[in-house]
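Taking the form predicted on its own, here's one chain by itself in C-alpha cells.
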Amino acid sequence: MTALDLLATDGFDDYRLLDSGGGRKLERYGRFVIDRPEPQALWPQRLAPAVWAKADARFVAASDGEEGGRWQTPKPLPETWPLKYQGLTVHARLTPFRHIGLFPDQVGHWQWMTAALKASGIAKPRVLNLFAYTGMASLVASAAGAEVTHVDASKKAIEWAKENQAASHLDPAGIRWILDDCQKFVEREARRGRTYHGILLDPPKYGRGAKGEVWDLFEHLPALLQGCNAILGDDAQFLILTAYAMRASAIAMGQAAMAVIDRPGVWSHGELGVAEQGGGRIVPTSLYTRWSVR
C-alpha cells in the first residue's frame, strides 16, 4: 500500500469555497453564493456572520435521521443557471438534497483523465462513467476525445446530463446514455465480451437502482469491481473510484480494489478536497482510490 494523496482544487473561474467553519461552508457557483452544511468543516469561520447572511441560498438540513431538506432563497434564484469549466456547461440546480449539480473537487479526477486519455495514443478510447448522476465527468471524456457510456440510474439525472451536453456543444454520439442498475450493466458488459479503456465509479453510500435494486457500498463493492475488472480490455489505461461521506478509508477502499484489480501499472490513494480562497484550509469531500498502467 503506497502513503495517501490529498488532491485538492482552488476552484476555477465559476466556483471558488470562501469560506468553512461551524459545519457549513459558504460557496460561490457562477454568480451566486450558496451556504450548505458541510460535517467535516469543525473549525471556526474566518468571514463575519455578516458576510455569510448574504448568501443567495442556504441549505437547512431535514431533522436529524432525515434525508434531504429545504432552501432559504431571501430573493427567487432562477430554475437553473450556467457553470463553465474548461469551455463545457453545466447546468446548476437546487436539489432537494442539498446538491448543485457540480462537484467541484472532481477536478483533480477530470485534469488527470485528460492527460490519461492523451497519452494513450488510442484514437477512440472507450469510457465507462458508472453512477454518472449529471455527467461532468462524462462532458471531460467526451470533450478529450472518449467514446463515453454514461449510467445511472435516475431517468432525471440523465436528463440533466444531456442538457449539460447540449449546452457544451458537443457532439451528441460521443455518449451514450444507460438507465439502469451499474451492477447488472457491467455484468451484461461482461457477457457481451464488451471491454473498455478506463472507467469511473463514483457509487453512493446507499441507493436504488432504475427497478428499485438495492446498493450498499459495504455489501456490493466487491462484486463490483470483479465485474469492472472483467470489463477492463487488456490495453486499459486508469480506473477511478471516488466514495463520498462514508464510515471507510482511503486505506480500506485502495484496498478492496487492489485485490481485485491486479494488474501492473500505477496506483494512488487519498482524499479529494477544496481548498478555500485566499487561505490554507481545506474541506475533505471524499475518499478516492485510482489505477492506471503508467
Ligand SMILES: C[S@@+](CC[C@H](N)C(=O)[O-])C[C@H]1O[C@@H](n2cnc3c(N)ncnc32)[C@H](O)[C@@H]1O
Given for the second form:
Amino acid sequence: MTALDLLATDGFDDYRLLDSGGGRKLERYGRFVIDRPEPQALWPQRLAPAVWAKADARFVAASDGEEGGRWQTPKPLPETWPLKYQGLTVHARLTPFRHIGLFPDQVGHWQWMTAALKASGIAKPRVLNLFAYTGMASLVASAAGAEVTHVDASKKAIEWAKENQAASHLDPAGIRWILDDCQKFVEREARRGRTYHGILLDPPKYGRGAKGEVWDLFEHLPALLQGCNAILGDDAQFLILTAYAMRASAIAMGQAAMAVIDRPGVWSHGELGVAEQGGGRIVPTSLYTRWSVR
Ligand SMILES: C[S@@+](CC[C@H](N)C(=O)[O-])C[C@H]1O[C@@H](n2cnc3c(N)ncnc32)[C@H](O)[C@@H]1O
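The form predicted on its own done, now the form predicted together with the named molecule:
Whole complex next, starting from this chain.
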C-alpha cells in the first residue's frame, strides 16, 4: 500500500452539506435543513448564526457526551419525508441515533458499484449487502439489474428498507430480505456453496445479530472477510468495506481485506467525506477499502 484516496461527494439534489464547524454540521435533506453534532468539525462555521438558527431540526446531544440526546423541532416535522437519488426514493426520518436513515457520503460507492455491475457484462449479477440497514445500496444494486440479498439483524430496519423499495417502484422480487446475523448468514451461504459477484459490508464497531449474537469489529472482521472471500465466486467483480465511528485507519482496513481477498484486480483504500456546498472544506465520515476485478 503506497497511498490513501479521498472520495468526497458534493451530494445530490436532495442532499447538500450547507456548512460545518464548531462541532456541528448543517445539511439539507430534501425540503428540511438539519443541524447535527459533528465532532470532527474542528473549524469555525462560515454561515451566519441566523442561518443555523433557521434549521428545521436540531439534535442536542445528552450532556454526558454519550450517544444519547434528542431532536428539537421548532415546527413539527412529518414522521417521514421522501428523498430522491437517481430515480430512487428513501423515506427520511429523525432517528434517536442522530441520523435520518440515509448516508449520503456513500454516493461514491453507489456510483462505482453501478459502473462495476455494468462493466461486468453479467446479465443478473448477485450482490450481497451486509449490515444493510435502510437499504440504499440494495436499491442502487437492484436498479442496476442485480439480484440482491439484503442482510440485517434489525426487523425494523428491514421494514424501513422494504418501504424504500416500494417507494422506489423497484421489482419486489429483486431483493431477498434476510433477518439474520451477518457472520452466521455468510457461513451458511459458504456451506450451501452459494456465491456472489459483489459484496458490500458496512459494519458498525459493535452490534448485535438477530438472536443477540455479539458483533465486535476488531474481533470478528477477519473471520467475516474470510467468509466473504469464500462466497465470492471465481467470476467475482467487487467488494466494498466501509467502517465508521471508531478509532482505526484505512490502512488497517485495507490490509485486513487484502490479506484475505487475495485476488488479481484493483484496490483503493481511504476515507469517505462530504464536501461543503461552495467547495473547500470536507467533513470526513468513514474509512473504506474496496477491490474490483478491473
Ligand atoms: C448504520 S447501519 C449501516 C449503514 C448502511 N449500510 C447504509 O448505508 O444505510 C449498521 C447496521 O448493522 C446492523 N447490524 C449490527 N450488527 C449486526 C449483525 N451482527 N448482523 C447483522 N446486522 C447487524 C444494524 O441493525 C444496522 O442496521
